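In structure tokens, one chain follows: the form predicted on its own.
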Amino acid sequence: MASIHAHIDGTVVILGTGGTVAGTAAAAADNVGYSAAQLGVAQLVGAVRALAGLPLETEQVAQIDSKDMTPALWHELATRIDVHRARPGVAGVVVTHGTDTLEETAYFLHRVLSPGKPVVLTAAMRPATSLQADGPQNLCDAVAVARWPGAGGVVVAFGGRVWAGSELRKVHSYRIDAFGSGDAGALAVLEEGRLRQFRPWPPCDGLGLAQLPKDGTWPWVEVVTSHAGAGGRGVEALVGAGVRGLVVATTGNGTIHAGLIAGLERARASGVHVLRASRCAFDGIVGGTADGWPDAGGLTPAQARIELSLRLLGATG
């Protein structure tokens, strides 16, 4: 193990997209009934002593609550992450985001940006306000990874772990340790300014940016869940409006409720494209089934959905 002052020269670009990270509530003891966004990137690290003096740069990319992302915002941060990852004077890009879509967002660098310098994805589940407030030790979390020698891939750092960004999965509403990866485990820990590394950093995927619109007008995927009691007529009515594919976020391993099956086999064979994503929390399918319904493996549903996405724009060849 090595010294967290142990780094690779180079300045980190920090790309602020907004999230609970930059949130603000009317008081210290609020943690819930704060509002997202409300502070600019280079705010937050203005704030915190411990980055003082390092080589960093900002740049507002967005200012969301991340509920609210989308693919023309994921197309927009990835090409900004590329043309700073570009630049000879750069050690890594760290990214701060908003909880609710951190897996998505983390999951989409991943497929499509090439190998290379490390991308570091951070937040908070504490607004900048709180009395807990979780978002000053991440980002140094964060910046130190982006400058640790031999980082790469996209990673997310968060509660003093870091995640592959490929498995992670928000697996609480409210704790501060809120995400997890499922069997994986975390790819390191940063425990008192020292990195401790479980396994390799993981390298990108590099499908690039060509083959999909600037403007994020994907193909139209929907989430559908099997349920007690669920039926095909959800199904029937998003095939009647044009959907082009349906990821079920199906029960245990995979499994599908048979009263949604024949709403989905109907769906099929009108051409539309269909996924299973299990809606287990802490692991995906594992090892299929032989009905014939091809599999996400271990994504989330919301994952899926994005990976299908990418299929349908014939991103992944």
Contents of the next structure:
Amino acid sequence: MASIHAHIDGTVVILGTGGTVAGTAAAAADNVGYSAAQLGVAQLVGAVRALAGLPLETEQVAQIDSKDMTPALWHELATRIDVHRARPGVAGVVVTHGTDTLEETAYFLHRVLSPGKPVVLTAAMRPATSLQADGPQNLCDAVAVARWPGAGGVVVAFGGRVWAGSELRKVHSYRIDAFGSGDAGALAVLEEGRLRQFRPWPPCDGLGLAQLPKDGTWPWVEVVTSHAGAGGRGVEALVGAGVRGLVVATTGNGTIHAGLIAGLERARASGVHVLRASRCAFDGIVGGTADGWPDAGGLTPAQARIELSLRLLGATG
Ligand code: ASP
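For comparison with the form predicted on its own, produce the structure of the form predicted together with ligand ASP.
Let us now look at the entire complex, which starts with that chain.
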């Protein structure tokens, strides 16, 4: 077990994108009626005394509630990460983000970034003004991971744990311990200033940005949900309107309502790509594609939508 004070030399660049971590409320007890993305990343970092004196730089890439994330902003974020990772004096990059689409941004970055220095995303479930603010500790943990000897890949430091970006899923809407990775579990924990690692750092061998349109004009891919009473009318409307891909948020281990399957079969016959992902909270689809509908394994439906979009862009890796 190595001490958290173990570190490699070099600057950590902290890129701000907004989120609750940068949010404020009128009252310190208010953890619901706040506004996300109010404080700049320099202000957030400056407020954490434990970070004083460390070689840090900040850059505000965006200032949004992450529910409003876009492919164009993902492209911009990945570009800025690439720029900073290429600088010789930089040890790693931290990204402050909202929790709502953290699993999507983490998966996107995992899929597109090439090998290199660690990229550590972090966030908070409580605004910066809260009595329970979790942002400062998460930020300290993210910086510690970015400076950790041997760290690499796209990871997420949140709630005292380090998650692989490719496996992250938001599993709670309100609790501070809001993330998980299904059966895979955390890569490491951060306890009392020490990093205890269970699994190797994730590989980072993404596709690069060359094949992705800068303006974020991705192929149109929608998520449709299988549920009691599901039918094909929604799918037919989407196909009629020109959708290119459909992710089915399936019940259980990849099952789809018979009423929806008929519509999906017609969609597939007209050239629309279909990918299954489980709507279960804690893990994905186990068991392959025996029924003929490909699945996205452990990905959430929102991550599967990114995966299918990248495939349609021809960036299949
Ligand atoms: N809506 C916020 C966001 O995703 C939620 C959060 O950060 O916890 O930006």
